[in-house]
Amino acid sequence: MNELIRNISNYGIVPVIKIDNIDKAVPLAETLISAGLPVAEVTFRTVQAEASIRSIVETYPDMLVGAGTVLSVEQVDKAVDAGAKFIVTPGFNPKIIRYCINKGITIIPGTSTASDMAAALEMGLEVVKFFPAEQSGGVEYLKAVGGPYTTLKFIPTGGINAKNLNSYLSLKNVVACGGSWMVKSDLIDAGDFDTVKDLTRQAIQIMLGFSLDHIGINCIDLDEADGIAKKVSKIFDFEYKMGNSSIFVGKAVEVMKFPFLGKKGHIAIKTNSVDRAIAYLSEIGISFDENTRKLDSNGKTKAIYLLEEIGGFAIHLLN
């Protein structure tokens, strides 16, 4: 995988952007990576497509941004010579697709059926649009490609909302979903950002579920420890583990056998993904303790903590 596929992965949601307005792409690009998502793929759908991409990149130059709805090669040469760093189209087109290959560029063809597929992968692709995904099988279908197509990924776009996005990114084998339900036309033509960054921030949050998941609390040796779990396990009748390091008492209070990260402990943050919780942080200038990034079998970070702490506590990330 590319490190602009990766880039893509860790984002986890492109906005798929529809600008009739040239004067409304750089406001829409800023509101996005105020919002914290710095990625948008704008649509080939209307005449301001190629006018609006070289604005936002000119302007934003670091943002993540890619041409979508693209039907020729023609179209492609436009798109990249105006900034796009990627281009996507809506169904499979071995032209388009061989053009961008020879070139260097970054294409994410559209899909929908296992020959699309198939093709993709003996063109040597790793990734493609899975599109229209809720029209054409959904969650279901692409569990179901998974088996034979082991090694291909997927960005599903169309139908993706708020409510079934997680549903999506919860597969193996989907890297990031594409949807315009937080950056609708109508919001984008009325220059409501407000509205636009409110429901991006919202689809970050609903990707990412942070949730409490345990505290931590240092102790100077075992006895001291010792001593703490069982008097919260017999104030609230929580369950008394002894572990290698630490006692656990219930699900949510983790006792350490000796002072470990955090001048009194940690808090323990459980999210959907590091890796994409990691990026969404970075955005907004959280830094984190390289040292303590713990990986699974496939690669992706399962732990890490914030170099900061808070309130005497090292804030712990982890799936």
Ligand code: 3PG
Contents of the next structure:
Amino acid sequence: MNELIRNISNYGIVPVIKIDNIDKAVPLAETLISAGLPVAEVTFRTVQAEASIRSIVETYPDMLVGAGTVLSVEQVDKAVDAGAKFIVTPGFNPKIIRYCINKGITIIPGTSTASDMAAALEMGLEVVKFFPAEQSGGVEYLKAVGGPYTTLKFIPTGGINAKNLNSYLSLKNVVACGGSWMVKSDLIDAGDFDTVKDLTRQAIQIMLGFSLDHIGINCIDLDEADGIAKKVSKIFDFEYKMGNSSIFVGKAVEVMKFPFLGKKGHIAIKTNSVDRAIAYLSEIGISFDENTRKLDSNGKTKAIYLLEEIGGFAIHLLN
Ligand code: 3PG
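Following the display of the form predicted alone, present the structure of the form predicted together with the ligand.
Once more the chain from above appears, this time first in line as the rest of the complex follows.
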């Protein structure tokens, strides 16, 4: 997976945009950035696509802007010249794919059948779009093709919304989901960027699924930890479970056997994806303590601490 696709994977959602009025391009980009999702696929479904990409990239050079609904190599050239960082096609067009590969342009071609997927692998592609996702068999289809095509990864798009987003993102062959549900044309045309922002933030929160996992209490030694753990266990009849560095009481309370991170202790927040949570939280100005990053066997982050303590508590994320 190249770095650009990894970034798309960490953002998790790619807003698919159709811009009819060039004046809406920059305010829309600003809205997505301020919601914490600095990525967009601007579709060549309107004559304003090229100019929109250009003005967004000029104003926000760091935003990950790609071109979608690309139907010809001429459009690839126009999109790249305007600053598009990746190209998305609705269908599997070998001519466009070869053109992009030869020029070193990241291409995410549409696939909807096992034959398209076989051809994509043959051409050396690792990540493709699955389009139109819902109409082509959705989650069940992706599960089925994950059997034979174990290495191919997908960005399903088409019919995805806040309700079915996580059923796609939880598949191990899904890199991210594309969709227009938070950037509907009527909202853009009406300049209703407050609603776009609300829907984008809602999509991010659904994707990340933040919730409290447990509270950690710091103690000076095993004796103190043991006393506190037994007390909590007795009051609530929670199971007392001795570990290496702490005692767990039920699932909600962890009593540390020594003064650990955080003046008072720590708060563990669980999420559907620590890597995606890091990408989002970094966008809104949160920093992380890299020394605390723990990876799983697939190289995905399974836990990390925020740099900042809140109210005397260190905060860590976990999957
Ligand atoms: C696309 O071009 O990828 C789709 O039109 C986006 O599909 P959606 O509008 O159903 O999200």
